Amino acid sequence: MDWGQENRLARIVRRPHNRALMLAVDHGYFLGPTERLEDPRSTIAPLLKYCDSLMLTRGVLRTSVPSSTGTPMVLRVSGGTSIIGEDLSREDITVSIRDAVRLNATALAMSIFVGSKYEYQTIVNLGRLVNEAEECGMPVLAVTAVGKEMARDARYLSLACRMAAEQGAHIVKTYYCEDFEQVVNSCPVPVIIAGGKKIPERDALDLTYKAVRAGAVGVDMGRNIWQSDNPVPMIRAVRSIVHGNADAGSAWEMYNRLVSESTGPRSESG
């Protein structure tokens, strides 16, 4: 890893102690005008200053973010199937790196789908793509999916991050799940987890406390920070647990605090 490469990869995980929080919004890609990312703009500018870094399309980062941030852009840079199509998993790379540069990303994202039917071509594509990062010194972020027939469980997870870190991906980013220690200790490179759909606040905290205790680096987390009623308390009560070393709990009173100091349910103040 070359000097550029490892400078940027070091502002997404943070040293010393080597943890991310990663704010994704990229969910429009394939979903369209997610509920609570129907405007991008009014939903990343009050919690841009608590992330670590945003994961997020072209299209958003062009439209919807300060070009005065400091914060570090994950871009992602795969897609070409809709919720409604035939097969999510039939992606291809949709951004060059030349975009990718001239719009300053610190690092490009994709996704693979192991056992699904485009297995080969997102794999394919990935190993495609890290040989065009290597060029710039870009790192890349892998985001591992199974197929539906596979349960998302540590032997599967497991195969899918160390296919992904053996293509040469940087960071991978996949599901928790039970015996989460053992997806950890068989990946190579730094394991971060998704935060998936809208779960109550409390079990997203529990989520990310037990992630980081099993070894995952951070979260990449959306729709638990953003969908929730109060996202500056929760994006602050997670950033508690991956930067601060809280516990669930403590996170959990930490949120609640902040937002019985609000002036209202979606007011940054407090």
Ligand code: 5RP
The other form holds:
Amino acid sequence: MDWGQENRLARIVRRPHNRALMLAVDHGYFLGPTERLEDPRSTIAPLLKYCDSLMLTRGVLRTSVPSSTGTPMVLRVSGGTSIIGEDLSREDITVSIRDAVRLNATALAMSIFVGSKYEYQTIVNLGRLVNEAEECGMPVLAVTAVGKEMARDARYLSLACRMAAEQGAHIVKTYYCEDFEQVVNSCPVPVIIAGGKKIPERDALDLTYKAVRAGAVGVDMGRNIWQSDNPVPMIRAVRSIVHGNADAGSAWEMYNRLVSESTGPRSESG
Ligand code: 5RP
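Since the structure above is the form predicted on its own, I would like to see how the form predicted in complex with the named molecule looks, so please show that one next.
Let's see the whole complex now, leading with the same chain.
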């Protein structure tokens, strides 16, 4: 890895403890105006200072994030199908590397769909994206998307994460599962977890804690933060696990304290 690539990666996976709190707000690329992300600007604004990096599309970056921000941007560069379309796995690269550089992206992100109808296309696309990204010193985050018919177990997720790393991804995002150590230990690059569908806050904090304890460097979490009634306390509680080594119980206490200190739901601190 060259200096530029290492430097970019270090802005996402923070030294000295190699931990990452990435806030995912890219859902609209196939879900449209997702609940509580209808107006990305107002969802992102109160959370920006609490995340290490923001994962998003170029459309949301251009329209909804102040260009004065110092937060690193992880730019989703894949897409092509919608939640109501033919097959979600049919993704291609939709953003040129030149535009990603122009937008000052710190890393590029794309999905692979191992075991799906379009597996071949998405894996080859990952290899091609890494080829181009290497020329610009840009790290690539591979997202292991899981089709409805796939089991989210350690066997499948280990396969998908390892394949992503073998193609040259510099960081891999996947889902938490039982025996998650197996997934992390067989993947030679840092692993972060998605939060998935909204679950109770206490459960999302447990998920975060268990993933980090099993070796994940952190999270790329979206709905379990900004679909919470108290997004700022929630991201701060997640942060206390990722960066403060808090356990899930202490993070839950912190969440409740911050909620009770806030003036009302969905205020700056709630
Ligand atoms: C969709 C994504 C999302 O960014 C990812 O799922 C993380 O968000 P959430 O925590 O809401 O699951 O990559 O393909």
